[in-house]
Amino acid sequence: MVTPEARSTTAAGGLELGGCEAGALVARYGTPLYVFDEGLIREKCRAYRAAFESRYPQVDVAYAGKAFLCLAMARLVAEEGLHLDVASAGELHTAVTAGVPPARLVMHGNNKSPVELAMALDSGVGRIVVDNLPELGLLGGLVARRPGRRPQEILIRVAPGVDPHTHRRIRTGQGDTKFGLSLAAGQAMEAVLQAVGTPHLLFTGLHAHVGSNLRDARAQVQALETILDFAVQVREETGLTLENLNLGGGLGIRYLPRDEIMPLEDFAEAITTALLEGLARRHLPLPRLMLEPGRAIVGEAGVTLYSVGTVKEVPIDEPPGTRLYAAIDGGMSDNPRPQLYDAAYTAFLANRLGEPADTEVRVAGKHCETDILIQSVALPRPRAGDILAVPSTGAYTYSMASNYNRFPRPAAVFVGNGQARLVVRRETLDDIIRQDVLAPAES
């Protein structure tokens, strides 16, 4: 991750991102600004593929588009040979427009509408991950009404009943979850049998995702044992063996310098070793292994730049008796994670890297809420006009941004080799009112 201790600086002591000076980026594109190191994203894509492909014979790595998706990101993923997982009509439309080969698209969602499923079929999506029994019937009927169309390949999403020990709002594989079909309650087997009995659907495997921002592989390995036991049951009930096994994503990143995350190579070793040994114990053939990293690909490649505005000291009851607030020109509209998940970030002043960080500061957004981006961070005493850099903001910031308080959403740029290119334009005030309607009242 980018930190004051491990970052590139210009000769004048300013922050450099992808060979571009942060101050110059701010002058050109304004703030708040999402900055992505394109080279680092590509490096992460290649590292993920290499870590698993060197340890297992058949691997598909699908980037989880929910983490960050725009046309440029979709195209980058395709250029790096990854698949892409999409979970809405908007994400699917982005992928198709960017030219991602449809066979490399994986369609997710716990409540896919008939319109979204039809769009997926018409686009030629390679795999659809079926979340529930009603969806099976709906999808089978939609394929049947397309004469001459090939059967649609599907995976059944299962809930393995594993506690991933992450924030409660990003757990997805436990028993009490909106995602997937319970193994323990028999829903998953019911879905498999229904899928196998549907002429226009081709059941080829299982999908499971236990949670996000995990620090190690323990939850995935635990889930894997349960899933492979279920694969044996599927073989006994249907005579079929799994062609595909999708273990989702979930590997976390460093948000704070002290964070400890399992290295990717160790993570891949743990997953593939457990899979190979588990298959051998159960006399199961090797399925194609599928993985869906999102945050692990793009998270640490992103830095958000803000301009500091109001700086003020307020009295508090506890020592030292005052607290210094620095307000920025963004906040929960461009990064809601601190409000949603109590997410913690660090920050530094991109234009004053050479100065001692000797002042404890609370970084506040400018929205009509408490809207605290960072509870406490050591900075040089901030001044209006400083550039605040918040690292590890590549995932779930732009993709979760809103227009709260009618804020225009920020621009996003890719940087690399001293060049910057705009990949998402900053919204304008006219964009904010573009969908509004002023019309006479209906009589």
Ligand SMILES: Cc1ncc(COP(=O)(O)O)c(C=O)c1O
Given for the second form:
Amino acid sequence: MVTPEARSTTAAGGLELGGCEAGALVARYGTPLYVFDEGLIREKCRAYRAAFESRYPQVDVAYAGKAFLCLAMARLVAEEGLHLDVASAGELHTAVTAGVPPARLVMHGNNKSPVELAMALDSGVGRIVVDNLPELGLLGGLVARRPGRRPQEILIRVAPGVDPHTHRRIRTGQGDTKFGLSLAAGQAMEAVLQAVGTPHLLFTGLHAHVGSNLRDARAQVQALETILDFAVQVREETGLTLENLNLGGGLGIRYLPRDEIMPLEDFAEAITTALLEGLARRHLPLPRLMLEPGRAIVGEAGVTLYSVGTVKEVPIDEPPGTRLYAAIDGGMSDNPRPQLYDAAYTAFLANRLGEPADTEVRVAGKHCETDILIQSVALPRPRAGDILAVPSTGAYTYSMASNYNRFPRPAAVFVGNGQARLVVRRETLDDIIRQDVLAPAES
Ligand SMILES: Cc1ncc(COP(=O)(O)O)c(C=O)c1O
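Okay, that was the form predicted alone. Show me the form predicted in complex with the ligand next.
Let us now look at the entire complex, which starts with that chain.
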């Protein structure tokens, strides 16, 4: 078990991850390596469900697959009784192949293609979250062309116009956004009326996701009020009350020792209290509450292990002196978050846990970019061959990985009870050229 400030050790003094020794995992699977504590993921799934189910009568928790998805992960969340949010043909294919019951799938996307929508219909996806008016027309037509098919249940994604005070690139609930339909400008009502008038679509509720890595429930509570006001208007215009209210994901995790995130129980309390009171005030019946946590389920359960390679002193002017750079055998291809969002991480040397962290180090990737993974971290003076462990790397790392510089993507393992199992194999150099074609031009 590893947190930004704590780590447990094996009897031999090595870093312990799910009862396995980090050095042994590295010897077996190589680096970079994504290591997931399976027990912790399961604990987070159960805690999320329990926090909301103990406070509100009807709750569906859907894991947001974009945070980290592979067959084993999809199966795990289904075993834990969660639903699964998929946002592309690839995520949908993964979920269906893993055997997740299609009725438990929620399909997202701001630009779903006709092929993706047809795939969702043919796979029997339980709910489709419609993002825009053209999609509504397209979907209605696709269902109509499947005679005898049951009407497709849909939710309408609204943009509640809320600023969640998180990094600008992970805000989604404000007015000026590519996601959803504006409440303020009347687009959301237009979509509801169109949906209600489409015979093959079953409009059952609303969806809003205000942003990611939120420290507290303020933005969701604010969005909730706006959405409930809208629910009153929907009742007035159509006579319908919401069966489902999906508040998306968003609860943050701790990346650094200084990070303060509202505890899950308080988060659930704030949201369910606001919801129950808001409904009562407006004389609305209780909808099913749907949630879509991604990062909060898998982020803290993941640790990435790298091998340290080049270590060098670089002269600098400000302040005058030198800076110690340690380069690892990965970087922005396995974790683009520092480049995308200025994401900050801490790290430690898994093979030298007992030694004082007395040296300030800048951790660099090995790509042809200035891909700094960590601007500054205190470590024992690193040497080539050391194992660098980076906690809280379970979410939006593997799922955002690329083959930049033709790097094979790393392996991922689940660990628990002293056992490790490979859930994503490491790509090989042959995988890198597998899709390349050397052929004469086709006429
Ligand atoms: C629609 C939707 N639901 C859920 C999530 C998951 O968010 P998080 O990982 O912050 O919980 C996202 C993230 O972007 C999202 O866009």
